[in-house]
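Just the one chain here, the form predicted alone, laid out as structure tokens.
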Amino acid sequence: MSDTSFRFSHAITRRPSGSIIAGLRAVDTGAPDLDVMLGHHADYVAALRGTGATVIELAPLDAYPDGVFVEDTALCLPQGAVVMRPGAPSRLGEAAEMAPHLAALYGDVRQITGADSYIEGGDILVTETEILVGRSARTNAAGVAELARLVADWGRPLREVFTPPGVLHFKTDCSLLDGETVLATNRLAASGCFAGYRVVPVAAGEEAAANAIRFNDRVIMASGFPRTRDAVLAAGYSVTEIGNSECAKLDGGMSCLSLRFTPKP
């Protein structure tokens, strides 16, 4: 089995802007502290670079408070990239800002364009055998169908699944640990969407730990979830923990903060 779903040469991140205090949130638990977030973000970038990857740090976007969450703007595969069409109207411009950076790295960049199509990268989990896309408040049926058409010739089938009610993104509740293993909450795994995969369950009460990333030889997790961390370590993975207290106030986690890929010219 190849490992293109978790071994990458590049990542794109964007430094948080001072406007982050106006970022979207499902529940208001207080405004994020920009200075603390900048420190966490620097630790995150350092962790990615520590795996040997090239990390492209983009400048803050004051016009887009949620601009730090770059994952929602695109799907990056070995064959090419697809620019998304975010389901939150205030975020539509973020995808347009990302497009030229992807065009500089990829020979094939496609785009979701349907006026009725909405889809965000946080709802897409790429494994070695398929692309799982979760319907959610931010990703609709038209968006999933358009993405399926756009990637049909790239050789990795797309399967529509469903995000649990009240959960922002599909990957809020899951992440890839290797080509055949996922970390997932019990509420998501119970849906049966991971049949055929090995599932490492998130500890009860630590559901936010499900949003992690496997990046080369590391699993990068939010700190503060010791039982889930220990389960991932016991399953044989190397773990790096990063502070996430401020991004969590905006429903953000480890996957949200980067686009991860190996571009094909």
Ligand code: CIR
Second form
Amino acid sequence: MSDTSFRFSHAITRRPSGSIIAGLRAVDTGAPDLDVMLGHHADYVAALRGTGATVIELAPLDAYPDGVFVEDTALCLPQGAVVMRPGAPSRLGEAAEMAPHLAALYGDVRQITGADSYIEGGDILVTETEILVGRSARTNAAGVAELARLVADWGRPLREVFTPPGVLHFKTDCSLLDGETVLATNRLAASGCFAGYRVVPVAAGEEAAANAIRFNDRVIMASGFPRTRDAVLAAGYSVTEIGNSECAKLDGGMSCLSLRFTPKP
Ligand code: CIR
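What's the form predicted in complex with citrulline (CIR) like, now that we've got the form predicted alone?
Below is the whole assembly, all chains and molecules, this chain first.
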């Protein structure tokens, strides 16, 4: 089986701005500390670079408090990229900010444009065989349908699934570990959406550990979830842990902080 779903030459990240204190959150557990977040972010970028990848670090965007969560702005596939249309009104403009950076690396950049279409990258899990897109409060049926049309000629079928109620994004609750293995919360796996995949379950009470990334030879996980970390290690993966205390206050995790891809000029 090929490994285009977890081996990448590049990543794009964006440094958090001082406006991060106004970032969206489901429950207010206090303002994120920018300095602490910058330290975690630097560790994250170093972990990506440590796998040999080129990491393009974009400048902070004061106008977009959630701009650090670049994953939501695009879907990157081997054949090309698709610029999203975020369902959070305050985040809509972030996609346009990302488009030129993708156009510089990809020959084929497509765009979600429907006025009624909403879709965020955090709801999209790309595996070796398919693209799973979870409908959520941020991603609607029109957005999923438009994405399905846009990627129809790229050879990876798209399957609509559902993000559990009250969960921000589909990938808040799951991650790819390899082409056929996912890390998932029990509440998401119970929906049956991973039939045919091997599932490594997130430990009960450690649901926030589900948002991890497989990036080249490493699984990059938020620190503070020892039972899930040990389960991932026991399943044979190499783990790097990164502090996530500040992003967690804004419902963000490891996947949200990067776009991961191998550009096709
Ligand atoms: C938001 O609510 O949009 C941000 N505070 C968090 C986005 C997290 N992104 C992701 O899960 N892909």
